[in-house]
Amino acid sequence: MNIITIARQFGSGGRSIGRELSQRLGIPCYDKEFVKKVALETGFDEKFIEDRGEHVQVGAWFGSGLGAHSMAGSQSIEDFLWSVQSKIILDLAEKGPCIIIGRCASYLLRNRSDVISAFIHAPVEDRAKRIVKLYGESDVKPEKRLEEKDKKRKLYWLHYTGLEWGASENYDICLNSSKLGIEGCVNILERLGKGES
């Protein structure tokens, strides 16, 4: 397989898995780098892209251009970002082997035979410990942070694909990073990436 897409629950370690896999396979991983590409293409701030790149406003459900989050030409900012991100993902896939984190890449590349899509998940308690360790404490309880972030990803996925985020039938493989560990997930995806059984 030339391209690996990684969708993930917040705090499950999907980003870490992608980075380690990138080093082992010697192919680029697009996550933060992807944000930079979108920022260059759109002129938006990187922080804005990071916050809104996998997020859809409630107003978007009622038609483009409604509410405060619209642009000239009646296109919502979310739809504009979706179109730019989609184009970049399709372009990256054409350029060669890579790993793409999030942003419905598995859906956008679903018709390619050289793609393997993975969904990384883990129990809430393990993910809560992980985000506190990585990002520190905040005023919001870690479980609430997980719930809010995953809800945004779920709505984004449903809005742009019409499919259920995290449902196993929408991915080639689903991995529990708590049971397998980060390295275990990387080992499995590395073998698949090399075409090994």
The other form holds:
Number of protein chains: 2
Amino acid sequence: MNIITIARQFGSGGRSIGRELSQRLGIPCYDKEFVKKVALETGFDEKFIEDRGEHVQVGAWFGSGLGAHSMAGSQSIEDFLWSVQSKIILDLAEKGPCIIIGRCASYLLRNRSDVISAFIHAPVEDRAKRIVKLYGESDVKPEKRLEEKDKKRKLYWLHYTGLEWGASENYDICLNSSKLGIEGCVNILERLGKGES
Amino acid sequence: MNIITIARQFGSGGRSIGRELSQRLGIPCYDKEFVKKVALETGFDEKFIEDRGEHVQVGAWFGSGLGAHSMAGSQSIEDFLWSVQSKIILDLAEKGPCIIIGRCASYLLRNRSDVISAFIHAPVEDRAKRIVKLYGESDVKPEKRLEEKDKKRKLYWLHYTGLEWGASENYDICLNSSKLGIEGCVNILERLGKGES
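Having seen the form predicted alone, I'd like the form predicted in complex with a further copy of the same chain now, please.
Whole complex next, starting from this chain.
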């Protein structure tokens, strides 16, 4: 397999798995680097792209219509970002082996036979501990932060793909990173990436 | 890990994976053998248990109430089978390493740390070919047979566990047997069963 896409619940360690896998397989991992590419192409700020590039702005977006976000013509900023991101992902896949984190890459590349799509998840209690360790405390309880971020990713997936984020049938492999360990998940994906089974 | 539970979409090869895994790990695989145990305990016919032991009888059950199926007191046959099956699964898990196919075993054993729960799925077109090859043609189109059986399993899960059958977060590992191959799935689960990662 040439390409591995990694979708992930917030705090499940999906990003860490992608980075470690990138080292082991010696292929690029697009995550932050991806955001830079989109920034370069669109002129938008990186932070803005991180916020809007895989999250539906609940309320603002669905609630009050698209008026406030409209670009030239009637395209919303989200739709504009979606089209730029989609094009970049399809281009990256053409360039050669890589790992792509999030951004509906598994959906966009679903018709390529050289892609393995993974989804990483973990129980809420473990993810709560992980995000506090990684990103520190905030005014909002970690469980609430998880719920909000996952909800946004779920809505984003549903809106742009019509499919359910996290439903096993939308991925080739789904892994519980608490049960199998970050290292265990990397090992499984490394073998698949090398075409071993 | 001592115990591997395998839930599966109809025609995904989950049962074949369980049997091959059983050979390789040298531990029993409860599937047909399980049905025999339930038959022995309840006096019901094996065919009857296969039909009712992990399927909701849509319409008959939800539609017309439980009256027609009531056992002593107000317990339905399905509830009676559920309680017998649950007890047998919990007992089997106590006895030692094994593989259990279907019957909500991953849910029943969710609090044991020595269990790996797997879900096997595959695209409809591949499963349709597989069931025709394994079970032959019937008056009903294979896609329709898949849809009906999966729907019944989904409803059964929802009714007895309150959870969604096939949602990745309800399993430790979910595998697309078409993409990864039956052999590939067995290899991954064999390593997990041996405690390798």
